[in-house]
Every structure is written in structure tokens, then in C-alpha cells.
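This document opens with one chain alone, in C-alpha cells, the form predicted alone.
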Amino acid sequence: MLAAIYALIACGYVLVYRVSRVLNLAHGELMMLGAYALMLTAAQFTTYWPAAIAAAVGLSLLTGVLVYLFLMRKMTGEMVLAAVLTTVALGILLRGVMVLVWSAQQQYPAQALGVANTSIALPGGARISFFSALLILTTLLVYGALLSFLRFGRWGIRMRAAGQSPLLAAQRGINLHAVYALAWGLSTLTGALAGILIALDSGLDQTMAIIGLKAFPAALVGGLDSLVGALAGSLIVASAEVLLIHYVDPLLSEVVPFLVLIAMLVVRPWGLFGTREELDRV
């Protein structure tokens, strides 16, 4: 289930970077931004619950391209660090807004929808609740539409066109800047799934956002780069939060995973499946 979390909130990390080049620390903060849109759509479909959350995803979607047209647009071209401190920026500013909104007040999204997170059994005597069972699936879902999409979708093609080789791609005749609103669209909609569905399953709360930053090393560890290694990443960080967590410490859950990337910086900074490159530390 943590891996799932993990997994399904570094490939939004992953098709920004492995697009433009661009870290969006933003991430976690948009993530949390799509669980509070459920809660907006909730007052509307008080009676369908899917319909909420495709109303949710469907605003995420839209966040993510107005992000980029309003605000990453002009960092096109900047240096790296300039873009990596206005996601910094932009994910202060979109936490700050939410609290103002709708409090730091603890929420429980499925209350409003009037939908119970009911039990499920599984074999052995384990037990998983519904939205975990939904959040698993839909991280696979979500996986396999990804990779088919990347490899062959018209658009897929020219989003890693652009990722390879920007300047190319530009002389082919492939607009950047649409190829890129549609990168941040993308990662700003699978954030949002993972905190919709997190809501839904746990409630929604300021600390959903820390969520969001520890799937980081999940992507980095992978590869940033790779959709493939984000998935291996999140197994590894999650294996080893969950091991930690259970035979040594449980306040260890906070660092686990920064100490997981630490250890894969040293050894192979470009991560398991990533793209060997000269690397703007910052």
C-alpha cells in the first residue's frame, strides 16, 4: 500500500523532469491541492461519488496547465536552480492559500460524499480497506496507461522528443511549450488521484503535503527519468520504511526515506534506471 502511495506520486515527478528538466517541489502541495478540489466537487455530487472525483481530477488537470502557462512558462530557459526555488515558491504560496480556505482542521472527504470505506478480506487473514484495494489499482492503472501513452501516443512521442532533445524537436516542428502544459497537466493529475484517494481512505489534513516530499527519493532513487525505476524506487523506500518502522523505530517513518536517497546519491546519483547525465547539483 505505501509503495503504491509512493509509486503513484513519483511519476508525476517523473514526467515533469523527464519533459523539462525541471524538479517540482510543488508536487506534494498540488497533490494536496487535488484532495481539497474533492472536497469543493463533494457539495455538487452529494449522491455519485465517482462523479466527485472526476470533477476533482478533471480541476487538477486544468491547475497543472495554468501552473505552466503562468508561471513556469517563464523559467523556460533559465537556469535550473531559478526553477527549482519557484516551485519551492509556488508550493509555500498554495499552502498558505489552503489554510486560509479551509483551515488546518482535520477533513473527511468520504463523510461528505456520504460513502463507506468498508473492509476487505484477503487471503491469509489480511484485511485492506477500499480505497487502499482502489489506490493499488488505480497506481497500476494509471502505470500501464503511462507507458503505453510515453511509447505510443502521438503526444507521448513528442513529449520525449522534447525531453531528449529540445532544440530538435522545436526544429521538427513540435510546440514546446504545448508539449510541456501537457507534461505538468499529467503530473498534477496523477498527484492529485494519490491525495483524492489518501483523503478518501484517511482524511486530509496540512500534513498531506509531507506525503508529497517523501515520495521524492521514491523518484530519485528510481531515476527521475524513468517511469519503470519510480515504480522500483517507491518498493525499496517503502520495504525500507516499513522494515525500520516495525523492527527498530516507528519515529524513524519521517527520515527513512531521505536516508534511503542519501545512500543512492553517494553510490549512483542518477538513480537505478535513470539516464546517466551530467547532473546541476543543487
The other form holds:
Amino acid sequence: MLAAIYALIACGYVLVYRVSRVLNLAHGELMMLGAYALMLTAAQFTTYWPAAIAAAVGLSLLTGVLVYLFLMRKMTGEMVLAAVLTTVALGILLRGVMVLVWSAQQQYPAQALGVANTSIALPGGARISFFSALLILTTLLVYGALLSFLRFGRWGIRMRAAGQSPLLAAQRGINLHAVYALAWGLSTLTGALAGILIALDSGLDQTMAIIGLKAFPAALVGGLDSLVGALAGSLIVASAEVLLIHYVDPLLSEVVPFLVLIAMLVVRPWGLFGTREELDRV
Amino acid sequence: MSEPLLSVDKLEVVYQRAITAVQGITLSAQQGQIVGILGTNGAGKTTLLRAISGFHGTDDARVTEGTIRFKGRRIENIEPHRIARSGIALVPEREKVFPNLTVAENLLVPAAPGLVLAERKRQEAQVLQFFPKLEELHARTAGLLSGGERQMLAIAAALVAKPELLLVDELSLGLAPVVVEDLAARLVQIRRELGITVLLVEQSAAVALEIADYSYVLENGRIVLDGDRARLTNHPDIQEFYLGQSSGKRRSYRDVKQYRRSRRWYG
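Please could you give me the other form, the form predicted together with the partner chain, since above is the form predicted alone?
Let us now look at the entire complex, which starts with that chain.
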């Protein structure tokens, strides 16, 4: 379950990094924004909750594209560090705005939508809540879709090309801005999906951005430019977290992902599935 | 003569707002010609090609003076992908293929958007007839190709976009003479069958003069000499300094100095 959350968030980091070499440190906040967008759309589509989710996800896709067009586009040609710092600033700004608009109180979009989070019995006596199950399913679907899109899709191949050599891609007639905007849009979309499903499962407040931050080690452990790596990294980080919480101390929960991250950076800085050469450029 | 396909007029390019790499180059290419640009390292050949194909944000370079016209339209300082779509394709000197993509994917990237599959396949087949070897390597990752195969793939990928003007930066660089000979012959064949214009930048004067209809010699960012094949191959300075055929008796130091002085009068 935790692994699915991390994986769904981590693929957003990977998408943006792979295409533009920029670490989007505002990903957690963008994901939270997606969840709050659901509060907005919930008021519009009270009768049919999947429509509300779809609308919120659509809004998030748009948000990602707009973030690129109005903010990150200005950073092309600048240093990568400058772009990363811009995302940090964006994150802080978004968090502030979200507190102003929606207050720091915990909210329950599931109630607003009138959906009960029933629990489903699994074989073997375990139980899983409906939205947790939905989240795991979504993660699998998103990964399947992204992998085949990057492998076979026209725009997927373009994204890979642009990630490898932006200059050559431009000379071959690829509009880099369109590709980057698409990467940001997809990244925000997947993040928002995660944010929405978490909010539906366990409520929504300002601490959600921390989950986003905790997924970052998962992406890095797997190798920042690899989707498969993000999946593996999420499994590793999540199992480490669950085991340590269970056997050592529940308070460790916030710390574990970063412990794993540090251990990984010492042993294999480019991650499990990442390319070595990618990091040399940073 | 009719209006040339490409005309460059008094072009000046500045890097990082400080370094002038090309100063006042004027040249033109007629439809269907192969035009050679000769010159040593740092003469400004690559900069000239890059100016025509468009600078990228990280290049930190700009055309500060002069104009570049393609089919009569001015194209200086336009984004590379727009120039590519207007019908100019570049075979770059270094990063010329996407190393982690397969040969087939490399050929797919530049194809015009919105083409139906059949049309795209037809275009690809037309290009691959010049390079049958690439057909066998279809599923191979481009990073694993040899230098010659990589050059073929780069040319093929440039042609898939159906350009009217093909810019080739250093056809012969790092390749065995037999391979270069073969590629040069393909280029002539491509020009003949597809009717496209080729602008070929070369350090190796022998290669360029063999296939180019008209050539320009670049030194220190200026054109110092130009002419058709007959004029340049018979020019004593070209024979001496670019083809390395000395005319029997060794030239004295004074002659060389004279040559250096005479060059300044062009530009």
C-alpha cells in the first residue's frame, strides 16, 4: 500500500527529471493542490464521484502545463540548479497559498462526495479499504500506461529523445517546449491522482506535502531517470519503513526514507536502475 | 541566375555576448547544388552551420549582424525546431543520433507529425534505399553502432524529415577513407535522386572538392577564397595548404608569408 503511494508519486519526479534534468521539489505541493482541487470539484459534481475525480485530475494536468509555460519555461538555458531552486520556491509559495485558501484544518473529501470508504476482505484474513485498493490498482495502471507510452507512443519516443539530447531533438524538429510541458502535465497528473486517492482514503491536510517529499527518496533509490527504478525504489523504501515502524519505533516513519536514501547515495549514487553518466552531468 | 535556395549575407555570430566566431560571411547555395565549406579548426565552419540550423538556449550564441534567407524568408535567430520544419535538416558533427533509442526509433523522431503510418513507411523506405545496411540494424540501439553506421543513420534521420536543404557537418570526421568514399558517393546519389541541396562542411579539402560543385574557404571567421571545383583544385594556395601537394620545389618562407598577407584582402 505504502509502496503504491510512493510509486505513484515517484513516477512524477522521474518524468520531469528524465526529460529536462530538473528535480521538481514542488511535486509534493502540486500533488496536494490536486487533492484540494478535488474539494472544489466535489462541490460541482456531488452526484457522481468519479466525475469529480476526473475533473480534478484534468485540472491538475492543466496546472502542470501552466507551471511549465509560465514559470519553468523561463528557466530553459539557465543552470539546472536555478531551475531546481525555482521549484523549491514554487513549493513554498503553493503551500502558503493553500493554507490561506483552504485553512490548515483536516478535511474529508470522501464525505463531501458522499462515498463510503468500505473495507474489502482479502483472502488470508487481511482487510483493505476501498480507496487503498483503488490506489494500488491506479498505480499499476499508471505505470503500465506510462511504460508503453514511452516505449511505443510518438510523443513518448519524442520525450525520450529530448531527454537524451535536447539540442539534437530540436534540430530534428521537436518542439522542446511542448515536450517539457507534456512532461510537467503528466507528472502533475500522476501526483494529483496520488494526492486525491490518499485524501479520499485518510483525509486531507497540510502534512500531505511531506508524503510527497518522502516519495523523493524512492525515486532516487531506483535511479531518477528510470520508471522501473522508481517502482523498485518505492518497494524498497516502503518495506524498510513498514518493517522499522513495526519492529523498532513508529516515530521512525518520517526518517526511514531518508535513511535509505543516504545509504543508497553512499553505495550507488546513481540509483539501482539509473544511468551513471546522468549524474556526472549534475 | 534564379534566386538561390539559401543565401547568407554579411553574417556575424557572437558567442556569450563577447566572442565573435563568424564575421561578415556572404555565401549562397543554388537549388540542387552541393556546396562545400572548407577550413581548418576554429575557422567558423560549424558556427556557420549552427547559425543556419538555429541556436539553442544553452549555446548562448546569436546572429548579431547580417541575414540568412531560406527560400526568400529570413530565418536567423529562429528556434531550431521551426527551422527544421521549414525544410532544413542538419547532420551534426558530434551528438548526431539518440544513443539510447533504436535505429527505427531514431528514424521515427524526425518524421513530420500527423503523418499516416503508410505515408511514413513509404518515406522511410525511400530513405533506406540509400542505406540498405540500416534496414538490417533496425532494432539495434544506436549507441552500439560503428562510426560509419552512425553517420549513415544521422543522414537517414535527416532525410526522413524531407528537407530541401541538407547541412552536413564533417562527413569524414573520424571515419576510415573507404567509408568516407562510400558516404560521399551516397551523398551525390541522394542529391541526384531527391534533388536536394547540400551544404557540406569539411576539414578534409580532398573530400569536399571531390563532390562539391562550388566551395568556399573559411579562415578565422571570414571567407578567404571561393570558386568552382576547377578553380579551387588548381589554385596554388589550395594545393599547397589544403591538399598538401607541393608543386615539386619547396616553397620559401617568403611565399608563405605572401600567402598569409594576400588572404587578408578577402573577408
